[in-house]
Amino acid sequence: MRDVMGVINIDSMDEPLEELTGTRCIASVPFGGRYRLVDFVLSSMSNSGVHNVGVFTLNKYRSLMDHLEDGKSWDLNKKEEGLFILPPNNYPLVNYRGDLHNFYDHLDYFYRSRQKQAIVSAGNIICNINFSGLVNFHRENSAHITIFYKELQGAGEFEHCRKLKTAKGGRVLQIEEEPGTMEDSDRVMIEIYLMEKALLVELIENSTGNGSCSLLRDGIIKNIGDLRVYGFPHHGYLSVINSVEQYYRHSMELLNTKIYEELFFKHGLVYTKVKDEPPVKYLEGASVSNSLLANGCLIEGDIQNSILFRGVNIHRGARVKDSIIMQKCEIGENAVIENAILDKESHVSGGRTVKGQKNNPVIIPKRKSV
């Protein structure tokens, strides 16, 4: 795998996740009690044996650059190579076009790597996945490009992402355009794909010349028919976070343990930056079930079904039940909390309530008090 980069593209403008999204990038959303969104694949990447990783951002990347530091708790603080964060050039973000123009503007990460292959991903992707099964079908069929893909189980799936066509062997037909378009297929592309770096860096370098802008639609979709492009099937637990209903179903999916296993131990851990924190303390009164708690925290109420970040204090006769409570938050005396998700550092004073829907939870953004 030292032939193999990896480019984590972060290039996302909207917010997908709403008040999560309002202060950081998607890539740096936490999830499932000490991690961000970005430590997923960035651990697969590492695991899999990938030492030059360069993560491209867009927009609000303070929290991520902070997060990610020199890489060391993925182990890529290297003398040569590593991590490498690569934030847009100074121009005004309502000139950006499209992640094309992103990579161009560092085209020299790209000609002082020495690897023949980069695996490009995106960063708001669940999953534990060792590359090297990826790589050997890339080069044994002589690839161009080779995307990964999952098979459809169930309606709502991966509702925001393309679907794909192959053919005996792999080959890739079609890709729609835009999502859900394309009702004959039950393939839908996971935007992970291993491509020929000499053929990413053709495409960069031809894109301000041919108005080119998007990687995906118009360096791969639109040259669909001139390359070799196959589809690779992803068997494994793998989820893409794209909406506040999908960021919360799939945290809650945590809880099964059959789930947090596979996702966390089966291919190698997932990394995240070190905290030195007690563990969690249970006062009298305290009661836990079905539940994650992250080191630091304090209870003395009653916790149910849900996931609670570092150091969040709960007070005595409190209720918290189907719901994401983020680092630092304070849930105080008799308060009830149901199907929520509270941001870092917010506040329920005691005695309130809380309450969303298990389709649609109420968000309490950072450093709010209620």
Contents of the next structure:
Amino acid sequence: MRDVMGVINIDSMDEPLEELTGTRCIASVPFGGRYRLVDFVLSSMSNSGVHNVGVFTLNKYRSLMDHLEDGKSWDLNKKEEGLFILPPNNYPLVNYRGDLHNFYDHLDYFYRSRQKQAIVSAGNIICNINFSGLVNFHRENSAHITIFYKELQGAGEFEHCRKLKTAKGGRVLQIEEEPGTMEDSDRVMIEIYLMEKALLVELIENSTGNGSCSLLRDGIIKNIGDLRVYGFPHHGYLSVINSVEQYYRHSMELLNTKIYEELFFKHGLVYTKVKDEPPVKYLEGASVSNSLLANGCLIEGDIQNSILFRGVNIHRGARVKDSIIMQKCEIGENAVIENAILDKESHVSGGRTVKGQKNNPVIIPKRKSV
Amino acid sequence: MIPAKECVAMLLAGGEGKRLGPLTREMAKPAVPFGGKYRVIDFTLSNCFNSGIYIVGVLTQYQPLVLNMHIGIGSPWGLDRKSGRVAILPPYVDKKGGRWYRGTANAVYQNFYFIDQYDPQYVLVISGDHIYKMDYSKMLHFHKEKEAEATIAVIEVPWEEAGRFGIMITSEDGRILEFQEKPQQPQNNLASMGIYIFNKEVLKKYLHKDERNSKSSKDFGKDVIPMMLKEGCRMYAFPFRDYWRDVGTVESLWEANMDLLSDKPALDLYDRDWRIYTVNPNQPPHYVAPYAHVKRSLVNEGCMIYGRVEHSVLFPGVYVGEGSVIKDSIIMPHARIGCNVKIEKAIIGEKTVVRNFCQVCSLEKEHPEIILIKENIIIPENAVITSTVIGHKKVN
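Having seen the form predicted on its own, the form predicted in complex with the partner chain:
Time for the whole complex; same chain goes first.
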């Protein structure tokens, strides 16, 4: 792994998670009680022995930088290399056309990195992967690019993801240009791939002249006939967050202890920024079932099928059901929360009700009082 | 905030904690886990950081491994700074040979070179054995205001317990007139908390003097303080009125843990302006299963609870199986409690496994003793445990 660097590529300025991405990029959306989406890929990289990671980001990255700090929590505060946060060199981004554009601004970072391969990953993937399998497969096949894919099990999984087709032996024949156009494949591409750094640098260098600006579309998909592109199956748990619906569904999946144990323990721990909160305190009226609770919570109410982030305060008689309550929220006495996502530091006064629909949760934005 | 070099802290962490039995067989007393997350020493280390004292010498001697690993370079307490550091100071060998620390005063005496390199005006001497939150900068302010040579923090204790402490007799403005070490007939109830601020030169002089006294037991409370008082030093008592506990016995350790479970405990761990820091175990949020029941308890991250937990303290990564009932107990990190287990008023050691259908509770109904089960052992299925287990032998 000494020869592999990491690139976390947050290449969209959209707000796929509505209000949850109103003030933050998708990679820093809180997830799983104490994490941010970026923690999963970043921890996987660190646990796999990748010690040089560049996080490319476009906009709304204050919370991401605040979260990542100097990379210490992921063991990436190295004397040499470590963690690099790389926003665009020039604003405004009106002329921004794709991720190669941003990479181009930071070509020096790629030149300076001494690794021969790069794991390029999106910032919205929930997984815990040891990358050594991918790296070995890639080297055995002398591949230029090796892409993770998943076999689809049922309908409704991995929406908004591209499908791909592979030949025997794993060679990728085709990747969807527009998601939803390939009917005859049940393999979906995960935006985590390993590529030769020399190729990556070449694609970046050539990106300005000819107007090609998307690494995946212009760099990989268009050249798929000329490159040795391989697919590598990912077994085990992995999910991609592209919508509020997926965010809510995959959050609630953590209440399945099989997924919980696999994601948080199987391939090493998932790291995040330390908050130094004391343990959760259950007081007299507490009644909790099928829920996840992070440290620093004070619980006097009733909680069912929910996820509570660090430092949440649930007062006496309050009822929380099928909901996600982010950091430092306060739920007043006898308040009722159902099918809701409360962003950080929101406050629901005593006796108030916040109710969304089943599988269509209502979002209370950050620091809002209800 | 006081500048880093005005005051250097010397933290005594070599205590064996004999009365904690098996809990301190493999670690020093300051390393004993506390409050579902911490080790006892975290309180004094956090107090130092929160008080702006960034240079801390930690004097270790008895079973230091766990403590050394825990403290590291002091990052969790914010003490790995350019202008500050934690230095672990074990006994050492020099040209004249090596000597163990022969008492708290001797330990500081042997490491005076550490203090001297920072040339502080004041030295704070504290012990890693106590649970409390205290702003040492306030005590230092008091020390300077009184133009004292030494200041001792004191706390009022119940009269009937005063005989167990070092008791101060003070004048109205707080000057210490007399010091009685564990008096049979206490004349006051102001007990020394073992927290001292000295003017550095004064401390140096008296430590040298005490060192030359062959009859001295080289202890701050027993020898140095009484000598200074006898020689007319200007010494003041700094009154402290908050929560303070010596967790030197199994009972007091258990009680101090249980104190945290009341509605508004005197020791507030949730105060964001005075956090207690510790090494982070990187565990996910804890999981409470559909038919589990948790009440009046502290539960840390990484726990998985399927059974009933009442009035108990659970450290990180504890598993409690279905049908089990845990009451009035402390479960140390990564202990695994099987199904249909009953545990009452017990302390279960780190990584110990209690298999299905075990019973851990005293036969005594009125005043049951606390049952201690040591770390890293397996209690086999159906075992009935009614008293402390320090090895495999006593398991039925």
